[in-house]
Amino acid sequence: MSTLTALARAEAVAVGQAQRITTVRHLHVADRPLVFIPLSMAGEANAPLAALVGTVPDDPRLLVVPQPRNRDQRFGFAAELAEVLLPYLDSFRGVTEAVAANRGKEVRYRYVDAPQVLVPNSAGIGFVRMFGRSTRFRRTDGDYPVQPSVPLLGQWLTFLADRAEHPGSGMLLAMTEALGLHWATGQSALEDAHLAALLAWIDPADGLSGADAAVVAEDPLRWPPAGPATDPTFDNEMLAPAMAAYQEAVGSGDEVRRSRARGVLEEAVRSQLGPTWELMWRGVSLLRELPVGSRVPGRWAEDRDVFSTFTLYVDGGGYPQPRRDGAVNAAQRLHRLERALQSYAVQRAYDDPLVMADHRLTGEAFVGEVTLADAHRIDDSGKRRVLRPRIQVTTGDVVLVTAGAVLHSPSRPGQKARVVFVTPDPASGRTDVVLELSGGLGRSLSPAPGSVPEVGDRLCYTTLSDSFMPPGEFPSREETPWTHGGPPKAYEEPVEPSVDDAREEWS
């Protein structure tokens, strides 16, 4: 937790309402997201009990597994879920756009939009991952066949779960994490995982304070858990009797009785899912009210790229994702995630002054006013004369950068600023920083209009950089040791040493 977030939490306690910790929205919210609220059976690993799913607030579809331990019913649930999810994914495959690639030498095509799935919390993402793993390897023939849509569903669920690990991706989002990225409440991070309590702090109802509204929201009778785990009281008092009654009705062979018992079971699970369904769309509305960050569309374009690529892979008969990555693939994946995390952190800071303020506190950035500017300075110390303007920025922030450091300004992303001098003034508590500019100045020895900051401009400079980072180099599988998935070392028959060899060794 950053210093400013801790301060915002303290202020939330003082005023009784969650505090904004961003000035813009840092994630994409689709025009037509798919809300998916799963429930699993207690004590059974990833055994689906029910789900509420849909793209329209007033028209959710309820999926129920009357007996989660029954294998056929579990995969029947998967087939029903595929009837909703797969057409939703296909609806984004109509229109494409041309995108320049390889520095304009090539043209590739991607879809103009991509799907977005919303779940209540991080446990919902875990359910998506595990359910994808349990379905993507199923056979459609032979013993215990499943419908052809089931393994395809598993591939897509695994794809979405993998994208959820990618920093900045918006294809599979947990609502609690999306809201917690933009608001700080007066409760702990663990309590923020309770969707109803989190929303009570952000948007308290009935004139209550955030703390009082959160207490009301934690009542499981009024606001049941958002899943996938269910409330133990519900399990014992409502779910178990309803499931037992359904089993008895099935055993009796009476179709009317069976239909009535199933209706009772569906109403029982709907009572648990319905309130969360309302909370999910309430959260969507709150996020849509926030102004979007300038770099969010770029990250969504990356999601569209990945979606388009995976669609071609699936259409081409691509195999399901492996259960485990090999050593090289795992290292490459980790490297990609690390680079994405670094880029995401920089982009958030560039988009949001409140996020950048955290870096100002740590000395990684400073904000000041331009007090001197030499826009036409020429550096002739090299083989040719080059334009190297200098400016002096006076700031009251703590400056920890040293001479020679390269800085960047969010408002001037194509320009670099090398620190020449840092002169603190203990009497006034301010610091003068002289910077030499390069890049984004034009191609002549005269700067392009507006390319050099003018006296009086207020700018932010930081060590954070979102410049291109080349991918790391990794060995092929054949070049890795056998302990990390490479080819095993060829076996060599041991040679029995002779008596002469032994005498020579000891001599």
Partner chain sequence: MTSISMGTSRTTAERLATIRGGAKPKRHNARTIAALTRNPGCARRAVLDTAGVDKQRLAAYIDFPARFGQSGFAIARGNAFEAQVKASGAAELVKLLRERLGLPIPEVAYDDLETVTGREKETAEVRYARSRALLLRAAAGEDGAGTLFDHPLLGLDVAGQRVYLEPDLIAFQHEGRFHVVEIKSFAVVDGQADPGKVSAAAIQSAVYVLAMRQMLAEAGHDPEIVAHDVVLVCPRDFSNQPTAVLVDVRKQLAVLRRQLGRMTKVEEMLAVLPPNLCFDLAPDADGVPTRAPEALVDALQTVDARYAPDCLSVCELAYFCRAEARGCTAALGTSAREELGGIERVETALGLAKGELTPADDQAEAATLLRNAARLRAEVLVAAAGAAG
Given for the second form:
Amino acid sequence: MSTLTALARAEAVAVGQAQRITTVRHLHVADRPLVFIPLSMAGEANAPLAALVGTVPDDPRLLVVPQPRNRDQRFGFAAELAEVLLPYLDSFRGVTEAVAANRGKEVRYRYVDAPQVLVPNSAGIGFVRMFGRSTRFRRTDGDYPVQPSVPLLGQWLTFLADRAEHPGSGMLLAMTEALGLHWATGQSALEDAHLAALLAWIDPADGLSGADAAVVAEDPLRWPPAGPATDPTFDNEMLAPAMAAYQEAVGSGDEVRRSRARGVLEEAVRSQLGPTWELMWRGVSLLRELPVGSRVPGRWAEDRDVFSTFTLYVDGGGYPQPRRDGAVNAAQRLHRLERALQSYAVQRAYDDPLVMADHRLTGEAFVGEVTLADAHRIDDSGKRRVLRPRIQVTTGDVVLVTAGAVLHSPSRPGQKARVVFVTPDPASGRTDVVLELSGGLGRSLSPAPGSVPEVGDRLCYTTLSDSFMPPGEFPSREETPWTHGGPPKAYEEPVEPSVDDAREEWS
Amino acid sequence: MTSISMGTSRTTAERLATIRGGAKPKRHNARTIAALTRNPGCARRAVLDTAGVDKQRLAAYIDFPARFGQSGFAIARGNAFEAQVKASGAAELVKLLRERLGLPIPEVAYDDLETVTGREKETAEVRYARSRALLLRAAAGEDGAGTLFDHPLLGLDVAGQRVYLEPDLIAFQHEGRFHVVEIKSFAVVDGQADPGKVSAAAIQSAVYVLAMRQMLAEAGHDPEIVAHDVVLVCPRDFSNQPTAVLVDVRKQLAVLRRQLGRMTKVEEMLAVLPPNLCFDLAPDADGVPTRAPEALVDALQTVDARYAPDCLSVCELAYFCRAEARGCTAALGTSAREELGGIERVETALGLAKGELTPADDQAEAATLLRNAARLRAEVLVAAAGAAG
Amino acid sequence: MEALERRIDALRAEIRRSVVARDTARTKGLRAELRIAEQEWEQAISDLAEEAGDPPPAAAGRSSAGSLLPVREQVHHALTLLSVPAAPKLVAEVHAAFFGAAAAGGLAAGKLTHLRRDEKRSFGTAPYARPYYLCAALTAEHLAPARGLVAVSTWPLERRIVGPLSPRVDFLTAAVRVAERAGTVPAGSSTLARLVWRFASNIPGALDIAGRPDTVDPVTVIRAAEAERVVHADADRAHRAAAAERARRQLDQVDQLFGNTLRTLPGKVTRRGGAVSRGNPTVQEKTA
Ligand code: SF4
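Could you present the same protein in the form predicted in complex with its partner chain, rather than the form predicted alone shown above?
And the full complex, kicking off with our chain again.
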């Protein structure tokens, strides 16, 4: 946590309401997101109990597993979920746009929109991952056949869960994290994981302070936990009797009794899901109210790219993702994630002065006024005469950069600024920084109009660079060194699921 | 470790009894002992736990009920899985131990220590005596002394109180070592499990290792023959098939030793507390505690707490302590508190940030940072508001 | 009716609060109230159903399809096949695999305790009146009933003694027996294949068929189980024999079958055993 965020938390305590920690929204919010709230059965490995799912606030679909330990019913749930999710995914496969690829030598197509799935919290993402794992290896033949939609659902859920790990991706988001990215509450991060309490701070009920509203929101009888875990007293006092009654009704062979018992059970789980459903859509509209950051569409375009590529893979009958990554794949993936993390952090700072302020506080960036400018300065010390304008920026920020460092300005991408002198003035507390500019000046020896800042301009300079980071080099998979386990094993590569995979016991 | 019980004098015991009031002391178990290692710096919890006060009831009575509790489904599943692993002379476990520990084929003897005589209500002392006898016989290397000890009862002195602990199973390799076996029903999927659950199991198992080592040491055996690797048995993937992993609990052992050692120093904590301090929850004829909740709250406030958000998942008094800690930076989490320069109160931090308070000497550095932060935040927000409006 | 439903909901919420507050007395009271309210609701709904002319809901507890044998005979069949004392779960699985599914689920551990107590009573009233009794296995150390195991009274005492090695030996014996029988069943069901596989997977060498690690061959299973059993057999046999000898000397007939639980006041046992003689039908109704 940065000092500025901590300060915002302190302010939230004093004011009694959550405080903004960004000036813009750093996430894409889809026009038609799919909200998915899963509940799982306590004590079982990711056994679905129920879910509320849908794209329209007043039309949630309730899925229920009356006997979660029953294997067939679990796959029945998977098939029902597939009935909602797969058509949703398909609905984005209409219009494509052309994008230049391979330095303009080729053209590739991507969909103009992509799916976005919203779950309440990070445990919800965990559910998606695990449910993907437990369904993608199922087979439609042999022992325990499942409907064809089930393994397909598994591949997509796995895909989404992988994207959720990718910094800056918006295809699968946890609402608590999406909100927490933009607001600081007057409670701890641990408590922020509780969706109702978090929203209570952001948008407290009339007349209540955030703290009091959060306490009310923590009462599981008023605001059931947002899943996937259920409240233990709900399990013991409501769910267990309802399940037992259902079981008994099934045993009695009496259809009227059975459907009545199922109704009771559905009501019970609906009572746990309904409140969270409301909260999710409240979260969506709160996020929508924020102005969107300028680099958000670029990141969403990347999501659309990845979505388009994966649809091709699936259409081509691609095998399910492996259980574990092999050494080379794992290293590549890690590298990819690191790059994404870095560029996401830079992009947010470039998009948002409040995020940049974190870097100003630590001396990695400063904002100041141009006090001198020599736009036509020519450097003739080398073989060739080159245009190297110099400007002096005067700032009240802490400046920790030293001569020789290369800086960038978010408002002038493509231009580098090398630090020539740093002269602090202890009396005024201000610092003069002289910068030498290169790039983005035009082709001649005199600068293109507007390409050099003028005296009086206010500018931000930072060590953060948005420029392209070259991908690392890795051995091919077949050449994985033995120190890294040698070439990948079967379970580390996408393969056709074996009979064993499909038979893998489900308790 | 061995002399914990000696450290608690009679007067201390009397004072602890006063603190507890008329109620029976709440007994520790591996889980509560494990919980002690979280937030070890809190005197309030140390005093209440040492005295054996029922914190859950106390918290509920003063209207800050803790939300701990287990789903019956989880309990049932846990029991069923353990029963399955232990069925037929722990056949599934034997297979796993042969694979993981290289247990030789002849070593399969199984002793059920859950009951001694088949009677329903056996005292802990009887069970402990038999467990001790069998385990020591194995330690002494006697022939045919057994391999698998199902639900033995171990003893550990916690602040002068004898606590009986019941590990799921202890395995002994002839001429080798004892291994604590912990059976948990959370899944290990593709070799990975919920880290929170694994670490909870590790610390709980460490309590058993400690108790077992203490017992061996007291009987003159080398305590180190109890392995610091415990065997964690969990269902694999989404099946019921068990899988075993070895978990190194050395770190947990060190933490536990330190915390249990601290509890012997309860005298020091008691010395600064009012002599009539009492959390008596003894009920009247209607089952309602006779003391008013306000009196109990007053009593609680005389003992220093050290609230951190982590308390919410480990201590029954957390909701009370959290309410008490409102306005403290610690309530925002450790890292927030650090970023605010370690300043204790939120209003102090804000006062320094706005330049309304003059920093004390040790606050100077923090104050500069906070002022800078506040200036930047204000500058950007004003600009943003201007741009939007 | 709606008022009743609201009341039920409110009671449930109150119970959840009082459980959290550890208020046992209050929880108990609330639960009692809830039960009454629920009964009233049930009554109201069946009244409604009758008014609407629906047929009354079918009576619960109709026997389901499958084996119609009384539970004790099902247990006896399975145990005879296994030839060693076994836990109810295994008994149920064996029965399901060889004789059909009826017993599965009907043999919860609690029911077994009940069954054993019933058998003991019956034996106390009229010893050896039945051809066999379902009785206890005895711990070698205290000759007490071994936890969670059922045995058959007609077996030699040695077979019902459980020493430290016996669970393993019995497990291997059971594996041999199950594999032998599985070999004779023409086209084994998948439940049976699974059962054999489960035994085999816990015996070294029992699954070793070159190239096909997941197939079970009964002959291989038998060979592997025997190979391990030999390792433990002698020590186990000696242990059992000694304990059985002790049991014959020290225990009366009842205790030899059902274990030595109350070493003091033996008179009380007889009296109690004689006074109450509920027959088996109760159990059968609940479990069949
Ligand atoms: S909740 Fe309170 S008593 Fe418990 S450890 Fe935290 S501060 Fe101490």
